[in-house]
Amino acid sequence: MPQGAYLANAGGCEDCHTDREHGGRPYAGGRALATPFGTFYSPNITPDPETGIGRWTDEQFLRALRDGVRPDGANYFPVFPYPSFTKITDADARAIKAYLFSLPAARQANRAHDVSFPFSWRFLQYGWKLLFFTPGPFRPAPEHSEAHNRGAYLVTALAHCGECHTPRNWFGATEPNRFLAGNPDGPDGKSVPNITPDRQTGIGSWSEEDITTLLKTGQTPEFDFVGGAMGEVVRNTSRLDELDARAGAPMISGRARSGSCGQSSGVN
């Protein structure tokens, strides 16, 4: 698998940017995401020059991921998980863009978000960013192994696990001190479980092998299989190479114990 395709898969780009429910073309956008602030629709990220991102430069693509800013200078709503994607390295971001530009262009206009006043005002995102957003690429921790840092990069940046598994405040921003502690009001209003090492409410009784098995097959230690949004995630994580799949497991338990975090909101 080409590097850009591998990275886009790890990031779940096709799942969010494809309206499979209505037979939409891959990456052409239109998938609905219900949040407490309204319903958002993912944009077309095929290389179509009129309705997609075909005219974007590398710098514009990097700015979207790194700063949550569109080519016209307007802010994205952080339902687009740029608070996690800001950590993606420039090299990986460029590889993802090169892959997207290799795909067939799909001419499909973006659908307007169905978000009520005042949450529809993009300029309010300046204040949100000031309060809740820290831009910048992932920095490996020198005291940890290469495998741990790779796992941390996957969990907090590319795979952006905290976007769904971390509870949010009234402003839709994730709560850094509760990273991966579960979200009772996750995407489309569905509860997302606690995946910290807490033995009572999280996955503290799971082994690293249990976590790796779930990422590769979707099977839990109770021999059940995940479904819904996590089922989509597993379709992607099952295609990770063995080193990456195993790197994510100890990182989830180790980083959660240390209280480190990723962040974002529920309000593109």
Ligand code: HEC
Second form
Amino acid sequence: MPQGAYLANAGGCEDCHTDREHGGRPYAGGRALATPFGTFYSPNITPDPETGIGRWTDEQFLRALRDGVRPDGANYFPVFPYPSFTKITDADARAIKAYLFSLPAARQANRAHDVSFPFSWRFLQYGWKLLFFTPGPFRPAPEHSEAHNRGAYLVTALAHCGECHTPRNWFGATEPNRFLAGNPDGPDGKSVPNITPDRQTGIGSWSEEDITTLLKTGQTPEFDFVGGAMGEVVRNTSRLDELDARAGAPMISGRARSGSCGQSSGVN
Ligand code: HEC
Ligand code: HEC
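Could you please show the structure of the form predicted in complex with the named molecule, as a counterpart to the form predicted on its own just displayed?
The complete assembly is shown below, putting the previous chain first.
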């Protein structure tokens, strides 16, 4: 798999940007994303110059992921997980764009979001960002191993685990000090489990091997298979290479979360 394809897979870009339920073309958008604020429709991110992002420069693409800002200066809604993607490195973002631009263009106009007032007001996102958004790429912690940093990068940035597993406040922002603590109001109104190392409410009894097995196969230690939104995630994580599939586990299982580490890499 070329690097850009590998990274786009880890980031789940195709899942949200493809209307699979209605046989939509890859990355042509139109997938409905139900949130407590209404239904958003993902845009076309194929290289079609009229209806996709074919005219975008690398800088515009980077700015969308890093700052959540559209080429015309308007702000994105955080249903696009830019609060996690802001941590993607420039090199990775460029590789993802190159990959997207290597795919067939699909001509398909974007569908307007179906979100009620006042959440539909894009300019209110300025205030939201001031309150809840910290831009900037992931910085590896020098006191940790390369593998640990890779895991933290995958979990917090590219694979954006916290976007579903972290509870959100009234404004739809993830609560930084409850990272991965579960979200009763996850995608499509479904509840998303706590995956912190808490033994009662989280997955503290899981070994690192259990977590890696789940990411590779979707199977839990109770021999169930995860479904729904996590089923889609597993389709992507099952394609990670061995090192990456193992890298996230120590961070999730808490063995690498002591001290400053959970703070520096776990927020968002
Ligand atoms: C959870 C669903 C979700 C995932 C995952 C996701 N996106 Fe998106 N993306 C969206 C939504 C929804 C929007 C539109 C937001 C808005 O209108 O404010 C969007 C907007 C965009 C835009 C701006 C397009 C435009 O026309 O302005 C780009 C570029 C983009 N996404 C790229 C990506 C890439 C690259 C990935 C993978 C690394 C990705 N997205 C993963 C939901 C998602
Ligand atoms: C799009 C939303 C979404 C994303 C992103 C996501 N998850 Fe999940 N996850 C879920 C849902 C929903 C479930 C419950 C699935 C089920 O019960 O069938 C789940 C279940 C799990 C479980 C099983 C927990 C248990 O108690 O059975 C683990 C472990 C897990 N996810 C880890 C991760 C990791 C690691 C990542 C990032 C690589 C991640 N998830 C990203 C939605 C998501």
